[in-house]
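To begin, one chain is listed below as C-alpha cells, in the form predicted on its own.
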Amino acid sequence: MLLSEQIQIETAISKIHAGDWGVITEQLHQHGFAKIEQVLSSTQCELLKQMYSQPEHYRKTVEMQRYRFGLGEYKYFTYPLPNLIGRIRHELYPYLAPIANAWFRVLRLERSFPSSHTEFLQQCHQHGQTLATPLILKYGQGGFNTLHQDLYGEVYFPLQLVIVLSQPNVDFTGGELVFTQQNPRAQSKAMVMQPQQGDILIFTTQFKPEKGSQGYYRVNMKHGVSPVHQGERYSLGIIFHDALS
C-alpha cells in the first residue's frame, strides 16, 4: 500500500472518530438512518469506482433486472476486502454495537451483539455465513432498485452503511435514497436522501424500534433508490454480517 493511500485511509477513520455519535444514535433511534458527512474524499471515491471494472476484487456479480430487483449492477467483494473497506467496516461497528443491542433489549429480541466485529463474524461463521457482503452498485440513465433488505442468513446486524461515490447533480441527477416506514396497523411513510459524495449514511437493516403508549413496537422499514435521470450513480455498501450465498 502507497504511504498517501495509508494516510487518505487513516483520515477516514480519524472522522468517523470524530463523529458526535450523541447526535448520531439519536437520530438513529429517531429516523432509522444518520449522516457522517464527507468521511471519504474524492479521490478515495473515484479509486473505488476504478476498481468496478477490477474482476479480482468480487465474488459475484448481479444483473439487477434479471431478478426484478431493479434496474442496474452490483458486484460483491471477494475476501480480503479492500484495505478502506475493511477498516470502515470494523472500525464502525464497535459504535453500531450498544444502538443495536439497545433496540433488540427493548424489543425482547434474545440475540446481543459483541462489541468486536470480528467477534460477531465469527458468530457469522459458526452458522455458515463465510462470504463477503459489501458491494459496489452501478445504475445508470433510468437505473433504480426495488425496496429491500438485505439479510444474508440467519445471522445478520440491524445497521449497515451506503456510501455514494458519485456526486449529485454532477455525475448524474434522480438517484435519491429511499426509506419506507411501515408502522403497524397503518400507511407506509416514505423518506428521501441525497447525500453527497463521500458521506456515509448509516440505516437500520430490517426495522426500528418505536416507542408507543404501551412500550416499544417494532416497525419494519425497507430501503432503495429512485430512478436515475441522467448519467451514473456508483455507490459502495457495507454490510456488517456475512451471506450463506
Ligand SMILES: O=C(O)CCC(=O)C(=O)O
Given for the second form:
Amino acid sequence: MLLSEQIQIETAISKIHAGDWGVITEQLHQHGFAKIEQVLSSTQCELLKQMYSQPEHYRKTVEMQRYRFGLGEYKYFTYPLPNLIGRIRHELYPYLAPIANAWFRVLRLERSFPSSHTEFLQQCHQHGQTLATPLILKYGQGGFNTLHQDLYGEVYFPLQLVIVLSQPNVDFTGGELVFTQQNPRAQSKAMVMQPQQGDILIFTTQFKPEKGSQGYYRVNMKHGVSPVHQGERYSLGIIFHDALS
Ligand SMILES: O=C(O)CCC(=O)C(=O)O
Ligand SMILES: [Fe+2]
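For comparison with the form predicted on its own, provide the form predicted in complex with this ligand.
Below, the chain from earlier opens the complete complex, with every other chain and molecule after it.
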C-alpha cells in the first residue's frame, strides 16, 4: 500500500472516531438513519469508482433489472476487502453494536451482538455465512433501486452504511436515498436523503423501536433509491454480516 493511501485511510478513520456519537445515536433512535459528513475524500471516492471496472475485486455481479430489483448494476466485493472498506467496517461496528443491542433489548428479541466485528463475523461463519457483502452500485440515467432490506442469512446485523461516491448535482441529479417507515395500523412514512459525496449514511436494515404508551413497538423500515434523472451515480454499501451465497 502506498504511504499516501495509508494516510488517507487513517484520516477517514479519525473522522469516524471524531463523529458526535451522542447526536448520531440519538438520530438513529429517532429516525432510523444518521449521517457522518465528509469522511471519504473525493480522491478516495474516485478511486473506489475506478475499482468498479477491475473484476478481480468482486465475487458476483447483479444486473438489477433481471431480478426486478430496479435498474442498475452492482458488484459484491470478494475477501480480502480493499483496506479502506475493511477498516471502516471494523472501526465503525463497535459504535453500532450497543445501539443494536439496545434495540433488541427493548423489543425483547433474543439476540445480542458482540462488541467487536471480528467476533460478530465468527458468528456468521458458524452459521455458514462466509461471503463478503460490501458492494458498489452503479446507476445510469433512469436507474433506481426498489425498496428493500438487505438480509443474507440467519445471522444479520441490524444497521448498515452507504457512501455515495458521486457528487450530487454535478455527476448526477435525482437518485436520492429513500427510507420508508411502516407504522403498524397506518400508512408508510417516506423520508429522503441526498448525502454529499464521501458522507457516511448509517441506517437500519430492517426495523427500529418506537416508543408507545405501553413500551416499545417495532416499526419496519425499507430503503431504496429514487430514479436518477441525469448522469451516473455510484455508491458503496457496507453491510456488517457475511452472506451464505
Ligand atoms: O445506492 C444506494 O445508495 C443504496 C444502495 C443499497 O441499497 C445498499 O447499499 O444497501
Ligand atoms: Fe440496500
